[in-house]
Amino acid sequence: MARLFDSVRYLKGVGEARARTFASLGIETLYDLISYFPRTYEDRSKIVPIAELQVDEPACFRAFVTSQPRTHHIRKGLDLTKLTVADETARLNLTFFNQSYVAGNLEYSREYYFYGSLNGDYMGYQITNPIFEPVEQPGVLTRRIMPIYPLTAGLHNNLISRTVQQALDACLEELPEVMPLQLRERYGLCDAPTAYRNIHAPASFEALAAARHRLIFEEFFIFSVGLSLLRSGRSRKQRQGYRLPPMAEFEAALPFSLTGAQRRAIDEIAGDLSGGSVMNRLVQGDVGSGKTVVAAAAAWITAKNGQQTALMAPTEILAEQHAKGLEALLGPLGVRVALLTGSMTPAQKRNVRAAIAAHEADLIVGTHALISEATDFSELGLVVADEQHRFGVAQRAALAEKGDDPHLLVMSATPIPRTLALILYGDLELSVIDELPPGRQNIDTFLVGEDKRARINAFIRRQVAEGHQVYIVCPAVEEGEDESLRSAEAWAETLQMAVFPDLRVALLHGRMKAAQKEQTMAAFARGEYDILVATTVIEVGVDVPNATLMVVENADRFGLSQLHQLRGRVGRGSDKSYCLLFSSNRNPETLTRLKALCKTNDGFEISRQDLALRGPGDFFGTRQHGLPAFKVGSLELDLQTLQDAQSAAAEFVSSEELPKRPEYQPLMERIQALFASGAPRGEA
């Protein structure tokens, strides 16, 4: 009996070269073996009458071989094999391409299970390559509900199916169990080993239905137990509570009314830093809905009492747009605004650490630079970070050590369902701004291939003789990283040469020095150049009011949260504004996916499909967020074992003391498994 966590080259058949192809997709042990599950099943198990097949659509039959296997060399590289088979029914013929082989395996007159897809038309039907075992053999590729697992160069799907059962026989009676029988009896789960054994080997549907839901449970109990011991943990700080300042002082020097959702916001934030215990709340709301006015009134709040706040951003650009903007809306209320990036002189960050130490600068804005050791605050009281999922939960903490307990704040401009987000946020208490200012426009989008490139530019030209600006996003930054993808660099040169001689192209990406990004940017916005060509390094922040087109090349390489902040960056004038979102990508599920941005604004609704249809680790990015990924379950699919499991969690966790209980440390060990896998890995 091998170990759980012996490395794969235990396995026969998998040596050195093979275990580095598994350990590319992350499977190094046993135990990664057996939890790497398919990713969908082929129902091989119902035996169809050859004249019953149907064309495309996949079918397992039993049938004998009528004529001898003829292999003909058509040209060099390509060989057929042709045979045919029949039953009490019909009769068929089989096609292999270079597979001469079979023609030894196929034997005249004896009886095999096929399984394969009809095709044809008026000259005949016939089945190409299908796979086939004698009758008096086990089924092991026919007969049998089949499961299909993500595979990489070097991995068929066979051979990772007859890997994993050999560890499944290996090391299964080793597997722990972490789901307390209490849970297993109420919820009717079925048990680990069978869980597995099932998940890979299903002996029905009925089967593999039990054994996803007990998969899918454990994963959704795992975490949300692990998020429970996280709150619980912070709700313990406590410290003093803030005095309110009176909030008509505040709401009377806005140069606008607070929205509903704006006002709220501040008020439930302001119950927490009264409250007596160290605040931690996300605010998430839709691209423009206003949330920075909401962080301005918990500084303005800390300020008052004596405190600092600093706010960080994820860009030098949105960082300098935060502190002028912040600037104009607290420097009349005697709140004093800093600015620190990691691009400024040493002399100019020598002297804006200074004020921070000494107190003479109340709100800190800045970008990385924040949180090194070099800087040291005088009294912090509040973190803010914005763009959270920009952050890992690592680089929160390393600025909220810079005080003594300080308020955490963090927003973002992600609006996944309210649900979802009490999840996947667990240790953080949510605000939600879902209302937008008055005066913020529906934005029109259009999905376009190339063939309308001749009138997109028209309308990039008449956009700028209207005197509006462009912006214009490519995925790659230099020719060379994808050949099927668009480059600023190339793109930017492109059309200032040939297609707008008598524009203002520049272009921006994240590889230039950060001087002259913000100098591009700050030229951009003071509407020296018509036409600004970037990568993502726009997506967030960039507020340039003349703006009215959004053109978005290759979009079928964004998600469609990333493409609604792209899109955001426009519309924030009184202008009629547009998003163009070029593609040519025919695949129908990209399609319905590009095409569900342009029949709404609504970034609820947009992100609800994006996380559908991609999952949380790829809907934050590069994992960033510090979010475990879910290998069977699905947030939107699985909502109500989701909630099941949230509750179970919540009333385990208030009744045991889980760290001190030896039969629980299986399900710790998990716990701290699964958060150290998701951990936050920062950008930079």
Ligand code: ADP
Given for the second form:
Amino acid sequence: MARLFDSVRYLKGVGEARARTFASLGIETLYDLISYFPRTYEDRSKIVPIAELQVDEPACFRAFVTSQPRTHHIRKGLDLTKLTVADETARLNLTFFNQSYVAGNLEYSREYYFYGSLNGDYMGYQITNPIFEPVEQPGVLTRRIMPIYPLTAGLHNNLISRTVQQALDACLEELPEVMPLQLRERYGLCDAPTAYRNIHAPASFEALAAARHRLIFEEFFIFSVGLSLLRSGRSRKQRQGYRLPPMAEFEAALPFSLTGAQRRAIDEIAGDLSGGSVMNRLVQGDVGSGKTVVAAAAAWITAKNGQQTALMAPTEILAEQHAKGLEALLGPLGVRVALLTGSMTPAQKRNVRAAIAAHEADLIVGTHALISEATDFSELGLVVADEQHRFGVAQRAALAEKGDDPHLLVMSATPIPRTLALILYGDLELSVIDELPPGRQNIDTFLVGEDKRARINAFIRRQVAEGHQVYIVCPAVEEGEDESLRSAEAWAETLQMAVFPDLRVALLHGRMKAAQKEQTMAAFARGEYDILVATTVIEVGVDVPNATLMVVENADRFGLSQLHQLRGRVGRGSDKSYCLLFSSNRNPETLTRLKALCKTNDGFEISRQDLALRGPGDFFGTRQHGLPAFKVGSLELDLQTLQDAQSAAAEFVSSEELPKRPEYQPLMERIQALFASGAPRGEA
Ligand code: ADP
Ligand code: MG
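Take the protein just shown as the form predicted on its own and give its structure as the form predicted together with the ligand.
Next comes the full complex, and the chain you just saw is listed first.
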């Protein structure tokens, strides 16, 4: 009897080489193999009369071979085998390319099931390379719903399907049931063995739907229980509430007055901090809505209570900028700000770390890695993670482990609809900043083609002449295989040499040394460059109010939300700002996508469209949201199941002793595995 976690080598037909190929797909054990779900299915179950076959619609039909198969040698490397088949409705020509062995497998006057798709030209209709089986044989390749697996070189679909079947036969009985029985009954979920059988080899589409429903529910349930446990583990923790200093003192130090939404968010945070338990809050606000000052208020309250704040940014550029801005804001209020970045010398880092340990700094700004690694705080009271969508769920949990249960504030500009945010970040309280600082104007956005290049260059020149600055974003760093992509390096050079020899052009991309990146960014912020040619390293957070024009090259290569973030780099001051999207892509879908951006500046509206247009696969890529990837479920299509799973999870977790019972051990193991795999997200 095979065990669930035995190697796939146990299976017939899997030798060392094949095991290695499976391993490259992350499949090592029988359990891995049966958890490798089909990407889609082909309906080979319905039998269609030949006369009703449709061009380009693959279908299954039953027919007699009505001519002796003949193979013609056309030239070296090309053999054609031709024959005719017929049922009671019509005759049909079949052609096989380089499969002369079929001549031996298809016998004249015998009956077979075929599966293929009709193609036609002026010579008549035919089917090329159909799949076939004798009618007497069990339906392995025809007369069934065929699973189609994600493939890799060296593993064809039939092989995977056959091997999965073997694995199911060998180990299905041992599959632990992770779903509690009472939930299976309440939500009509089939048991685990049935679900695994039918996701791989569904007897009917109803059986497939039931299997999918069970597995989607399971996936969302595990995710939700995991999040709830994270939350309940933290929120039950008590903490001495902070004494709140008079907020008027803070507001008086600001160069502007707070918006209503900012004040509301700060109030909510102050309430958390002064309450008796650990804060776990997400501040969500569109680009430019002024989240930094909200974090500053939290850091100020924390400092006033004699504790330290760690503020983590996803990039060094952003960390540097935050340190400067917060120093200017909070320094006069007596908050000592320190910066910790990777480009500092080891001696500098040692000094800063010593100062942090000695509590000579109240607010420490740095990149995630630097703060979470070897840094010891004297008294860490608050952790702020900026642009939280760049961090994974697991990373967030790891942060919370730093220090003695610090308060946690995460900030995100990823504009996802509020209902969805509540669902996804169910483990966080939510503050929404749904109001922009006054005086902000819409950023006029235009989709332009190469024919406008000269006019755009003149426009860039005019912006610079008026004393403003310009960003130009390219999809690639250097010239690569894809010649249609503009590269930042080459384009910066062209612009400086040939187009704007009299202007100051700078280059910024992720492959530059950190120190060099910072210098360039700082010089641009000081107005020492007119034009910054960059990659998406400037996507998040960068704040240079004097920049009024954002030009995006090959705009079709970026997602809507990403373009919206990029556009958010301008319009940060009081001057009229513009965004120009270059694209020569005429694909109607792409045009719809880009035009959506020209029509609105509302990030939430854009995210709704993005979600609708691209589907959740892209939109909720782990990279964007730091969520574990769902294998079967879709956050867009299976929202109802997600909600059911969530309420089931909440109930399950709240019934104290339940999760601790031994029968839920498999469930707890799955949760641990899911949250352990949330790898850190890299920088673009
Ligand atoms: P984001 O939410 O994108 O992080 P920032 O915190 O960087 O936004 O703020 C964007 C810009 O708006 C900054 O230049 C900031 O100084 C300014 N700002 C923030 N709040 C206000 C306000 N209430 N009134 C005017 N300007 C503000
Ligand atoms: Mg920001």
